[in-house]
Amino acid sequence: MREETRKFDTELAVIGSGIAGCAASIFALNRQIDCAQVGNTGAVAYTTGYLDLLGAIEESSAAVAKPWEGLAQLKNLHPDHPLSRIPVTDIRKGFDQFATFLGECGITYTAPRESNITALTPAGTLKKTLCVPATMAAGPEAFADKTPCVIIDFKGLKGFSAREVVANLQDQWPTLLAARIIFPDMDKGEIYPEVMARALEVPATRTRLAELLREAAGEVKVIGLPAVLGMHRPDHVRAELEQLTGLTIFEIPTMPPSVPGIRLREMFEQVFPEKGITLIPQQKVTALSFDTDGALLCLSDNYGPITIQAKAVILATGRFLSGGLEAHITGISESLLDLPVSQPPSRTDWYRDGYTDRRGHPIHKAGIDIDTSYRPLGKNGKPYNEHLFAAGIILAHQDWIRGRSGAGIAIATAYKAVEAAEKFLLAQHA
């Protein structure tokens, strides 16, 4: 039996379900642009939940304390970096809108400030970031004040060790202690953060955990936990545990895939359709073609083939992990349209001799080039198609890992790509 193709029409189609793709959908909502979003699982689940703007500049070994000022230095040293091409006022607008949206949908974040926050990593090291989930905010504050604190982990939990966190921070935070407890009803074998987070959606589990936390804390009034405080209402779960224990509680990210990232992914998948976005998650676009009226996206799911007709498209497919770029013996290619990729001249130039070379590896700056209107360039050096725009870490000339700027690039370029797409759509309607 032949399956009937489901057809959708929209003004803007966003391809990609990472931070850039989700940010683009948010900005489209804010501009009242009819939008559809499709894409693979994306890398959201692999994030710590922190929203970095700029944590480091390649030529400096020091972390960036004031990211907004650091952007000026970045522009001087790397004028082709995606963040160097965007006015600071637009980057601020993007972060403000993105963080506000998350808070309105149930995952509150700290507001962007002038200085970076010194946040904790799963290993007990420190990193600079611009915004953190509200469930994690008390950790950086306790570190800054050197408040007596107990880091708590759980028997059977892999990838997070309270003793490791304390050992790595002891010199800088001498009042830090470690403790291990047994999570309610999970006393045998290995346990997993996602399962623990979903268990804490149940009030009875929160009550039992609160008793264990009070006992482990002793006389200390601040405790840090791996990020397991619920999946869908983390602010509520933390507030209730604080009320039950009388303690100040904060989360620390675990190794990926992490609960804070899964929270974001599941929140987007729930909220976007409620707000009118046509969302087709967990699916890969298999073909993208253009004509004078717009673009045609082809994909399928368990119910059969799907087509989306859109007047404009934003490509936000990420790099290697998300499948936006592919590495081959002959070089690096863009996976959907075979757009030209800015990359080292040969495969032998991808990596430097030393793995930890401070200059980084050239492959990490591979990506597609765009014009001033965020249109990807084709092989002739001109925009590939007037209906196509791009955003996120698929863009060339940036090493987001070393720059600790992944969310910043994703949010800021998504903001500009949607802005450019809106101008194009308005011109088409005129």
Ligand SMILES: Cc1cc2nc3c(=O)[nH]c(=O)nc-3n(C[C@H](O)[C@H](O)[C@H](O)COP(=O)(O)OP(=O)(O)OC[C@H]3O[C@@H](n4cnc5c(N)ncnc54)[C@H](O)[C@@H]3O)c2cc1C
The other form holds:
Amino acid sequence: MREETRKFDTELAVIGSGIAGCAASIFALNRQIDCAQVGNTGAVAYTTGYLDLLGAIEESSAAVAKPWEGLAQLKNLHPDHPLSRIPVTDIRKGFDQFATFLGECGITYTAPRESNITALTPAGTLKKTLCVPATMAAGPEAFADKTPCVIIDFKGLKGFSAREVVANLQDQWPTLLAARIIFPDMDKGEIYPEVMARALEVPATRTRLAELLREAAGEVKVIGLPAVLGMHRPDHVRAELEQLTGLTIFEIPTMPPSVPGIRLREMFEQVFPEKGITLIPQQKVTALSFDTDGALLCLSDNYGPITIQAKAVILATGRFLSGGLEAHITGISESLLDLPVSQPPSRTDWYRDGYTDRRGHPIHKAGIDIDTSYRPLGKNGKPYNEHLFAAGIILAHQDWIRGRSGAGIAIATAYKAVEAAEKFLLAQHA
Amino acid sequence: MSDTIRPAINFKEKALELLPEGASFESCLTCGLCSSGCPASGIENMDPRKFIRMAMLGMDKELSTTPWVWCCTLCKRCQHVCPMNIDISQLVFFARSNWPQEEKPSGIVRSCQLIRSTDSTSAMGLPPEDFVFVVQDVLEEVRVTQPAFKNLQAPMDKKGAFFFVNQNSREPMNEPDEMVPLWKIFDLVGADWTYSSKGWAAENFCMFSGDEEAWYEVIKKRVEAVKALGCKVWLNTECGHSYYTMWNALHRFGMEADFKLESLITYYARWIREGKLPVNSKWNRHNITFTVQDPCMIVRKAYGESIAEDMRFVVKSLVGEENFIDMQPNRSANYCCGGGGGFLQAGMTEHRRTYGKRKFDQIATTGAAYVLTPCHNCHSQMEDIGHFYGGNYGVVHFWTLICLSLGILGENERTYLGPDLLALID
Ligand SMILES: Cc1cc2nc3c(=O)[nH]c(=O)nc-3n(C[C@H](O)[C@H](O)[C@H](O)COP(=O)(O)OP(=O)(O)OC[C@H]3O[C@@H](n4cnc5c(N)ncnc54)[C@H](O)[C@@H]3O)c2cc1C
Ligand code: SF4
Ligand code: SF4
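Output block for the form predicted together with the ligand, input the form predicted alone:
Expanding to the full complex; the earlier chain stays at the top.
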């Protein structure tokens, strides 16, 4: 049977559906740039839901309490770090627009503040982050005030243990207790946060759970639950459970596969097409080529081949996990265009001898180089193509895991890449 | 049934052969997103991640015998949510094919045998002459009892017609009046269409039974039937897997077909846009609410977003945008209802309803009074789980609502309407 290629035309094509890709689409929407986005889930699906800007600087063992001030320090010590190259006002704009968009689409976030929030991890340790989902916000507050609180977990749920959380926090939060209950209708076998979250979208399940929660809370007025409070209307689900129980309720992230990431992903997949973005989810671009008018992206979905013709492209394909970079015996390469990758001279230099070396490992700073207009550099050190821009953790000279700056790098560089792409598109139209 | 000896498949080897580079089981991150998003997880103590892990560990005997392969509906949701794009359903299909015929769920095997027993390719074994008779009989009755349709046509074996229209056997066999709304729609838009006495049926359980040869034979018969009449478009009516089994087979078996495969939904949307089907939502005076079920077989597994959009356009035109509530998640991320993959025919009722609980919750969350779906399996399953879990929603075909909106729904064509909808018909 003959296969017809479906063709799309767009101003801006975004390759990648991680935080950088999705942020780029949001910024393009805000600037009214016609946009198409392609990409697999990527690391978004595994996120805790916290949006980190800067939680650590290599040279220091202390966590960064004031991230905006920390950025100035980062700039002094690491001028080539992507965040060092962006004016703080632009990083703020990026975060504001991103968090606002999420809120408007039903997943409210706390607004970025001057200080980092000390947030709870699935294991009951603490980490610094800039913004947390509204469903989680009462947790750090209760921790700061050491309010009496019960952490509740569920029989059959792996990847979250109330006793572990309490054991890890007990020294700092003596009034913390643990309890275990059985989720309504889920008394057998392994249960998943995703399934519980969807069940809690049903009003009848909320009513039944509320009763169990009240019982487990006893005299205590604040409770912490694994992140299962609804999938599509988490704010609503939490508010209603609070009303039914008369308690203050907060969520704590769980280990993947966790709900906050699925929430974000499904929200983007729902909202982007409604807002006019051509979204081709769960597919990878297999070839990217350029001519004088722009770029041609080739891919296929279950139905058959697709091409996207775009005047500008943002490459936000992430690193190894997402497939933006590939590691070979001979070195590290960029997957789509074979762009030069800034990397340690040889494979033996990828890791330092000590696994826990505070300076981190050189391989975690590998990535592509860009010029001031966010265009990746080609082998000759000049921009690879005037139609091509890049954003996200594929960029070199940053170790986002150690810096606790994953979302920050993704959002801020996406903001700048879209700004640069818009400038280019406007000049083309003129 | 699991202790019979059968040739154990080397699943790891098979996976390397079947799955494209980059999506092999070796790239699995064991993140569990597939299992977390699969309604069959936990049934028979199995889930997709576990299936992969066991394949990688060489636990071939266990995988060759687990009845779970009949509870996975081959819906490909696991692949949709997998960051590495790993498709587990291909291995499940392969495992099914390895079961001795006599041990496969007899309902599925029997349906496939019946399909092959006549030129109709009907899973209910309705022979061509009976189909021709039923169509003629119903047509004559409509012409007599509904004066506005005294010239209604239901062409049979009309050479050179533009559309070759298929039909799920359930209609001619059990509820023949359900064919009439469709004929009225064709009449109204002036479609050049025909039924065929051969290869007219929509079902294809041979694919689900894991019998590739039988699957191929059925499709071959259908392709020949379309060719014999020289139709331009094979129009798949309101059935999900009939589309997928045909479309997928043409690729899979490299078959020649000089006609196009299209879905009726696409045409509903086109005819409404072109003004040929002047539906509106004014009839919905009491703001009765509707949701829509995306059949995996035509949305996630085939057309993707475009048909999902068309479906929503049609529903909103029919019931009013304000009365439409989407299920979450939806479109390509939607859950399989649990009626697919032959599950409805497999006789594993308890497991099927466990699977369907997720769908029931989705529907319950919308609070909608009705679910619209262009798929017979979805239709039956959603009715069943609705009754079982105590839901109070109805399930309706698109054709019913289109004719209702146009004020041309005959008295015998209202089986699926509840009292609230019946009350709106003057
Ligand atoms: C387990 C885990 C937990 C995390 N938790 C947090 C957290 O709590 N807070 C935080 O701030 N950050 C967190 N992060 C990091 C955060 O998710 C990253 O900062 C962010 O994902 C980086 O964004 P990115 O979009 O640049 O890359 P990625 O998220 O890696 O996305 C890259 C995208 O590109 C796509 N892609 C690759 N190749 C192609 C191609 N050829 N065609 C089309 N698409 C392609 C991939 O499918 C993917 O969608 C976490 C990351 C992980 C892995
Ligand atoms: S979702 Fe994909 S990568 Fe994750 S466990 Fe399942 S198959 Fe493996
Ligand atoms: S195909 Fe569907 S039912 Fe089968 S394992 Fe994947 S998600 Fe589960």
